[in-house]
Ligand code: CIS
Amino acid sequence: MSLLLDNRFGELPPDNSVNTKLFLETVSHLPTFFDCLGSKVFSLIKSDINGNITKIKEVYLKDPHRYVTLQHILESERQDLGAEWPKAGATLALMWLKRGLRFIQILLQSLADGERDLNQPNLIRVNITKAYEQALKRYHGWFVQKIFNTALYAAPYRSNFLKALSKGEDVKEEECLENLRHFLVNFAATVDAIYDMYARLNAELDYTV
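The structure of the preceding chain alone is requested, in the form predicted alone.
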């Protein structure tokens, strides 16, 4: 079975609200995705995602009834943190987490769409590069960007990556890509909903690390 389909995101309700408990339960399985990329350099993104999930979970567990949805968390912290918001708390953690999730979204969508380097079709550098440039690069200083550029050369072959996503099973490429497409439906909708929420609440920050 597919690593991603084993922990698929649920369909959002009509108002596109994201249930905090369900979100945390599902997203907690995603860091293992970066193990499929092989290079230890990608463990930096994995560690960042793990850390931000932990921060959000700690806030949620303080008052689950108050933080039923992610929007409840942002609105409550805007009230509680005052001038510190959105530069602190679960709001800041979710801001960075959504960027890591967007990286995954763009990478998988690029693969599902069949984008590849015609000269080196069994490499996924073009897919990872697209995801990084669109989701994370603008928030990274030159040093972090340099680390990522180094990681590109350690990226796995396309065939090995898809096999890792299939948990080591020998699955036909098109079947694996179809699994990606199924996973992306609700995953992309969830990530888009979180980005829309940050835009509506004017909670987005634009600085580099």
Contents of the next structure:
Amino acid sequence: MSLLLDNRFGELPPDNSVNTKLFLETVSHLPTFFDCLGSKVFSLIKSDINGNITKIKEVYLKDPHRYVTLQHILESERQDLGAEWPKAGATLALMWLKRGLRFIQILLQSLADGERDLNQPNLIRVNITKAYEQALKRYHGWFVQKIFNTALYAAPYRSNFLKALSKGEDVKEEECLENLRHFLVNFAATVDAIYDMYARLNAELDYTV
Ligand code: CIS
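Form predicted alone done; form predicted in complex with the named molecule now:
Once more the chain from above appears, this time first in line as the rest of the complex follows.
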């Protein structure tokens, strides 16, 4: 069985809205994945992502009928939070969470496309670096970039990473990559839809941490 196929996002409706309940159910499986990556540096990332998910969930649970889609949350907070918005509430939590999801999307896509360092084919540093440069680096100051470098060197081998995505089972590499490609279809569409929503509602911020 594949971890990815067990936790696939559903297909988006024609208006590309993202259902909050289904989104939260799916991303809530993400933090536990960090436990099988080994190094303690991943617990920092896990806790950040967990914090984002918890914050969005808390807002959603206050009024599930009001927050059926992620866009409902952003629009309600825009009204309720005034000048603080968008740097507050679930809007801020989702802004950061989507960057982590974009990182995962680019990393998995790069693996699925067979990109690798020919001198070190069992490492995934080229794939991780590509994802970091495109999704996160511009939002990080020097200190967080240093944390990234630590995480990069603690990253699992390609074979172990693919095995973890296959729930520890010895699945053939080609089968695992095929699962990745299936997973990416709805995952990429969902991440793109969230990015589009932030652009449309003018909710994107580009400060660094
Ligand atoms: C495999 C190796 C991966 C290497 C990963 C290297 C990643 C980069 C490391 C960067 C360190 C980040 C440490 C934290 C930095 C935070 O300061 C920063 C800003 O935080 C935000 C908060 O989130 O700050 C705000 C204030 O300015 C707020 O406080 C906000 O919190 S709020 O609003 O909630 O209160 N945060 C970030 O920069 C985000 C960093 C995200 C990093 C994501 C890395 C993901 C790595 C994933 C690798 C594994 C991929 C596995 C793929 C699939 C697994 C399948 C699982 C099942 C299905 C899941 C379905 C989705």
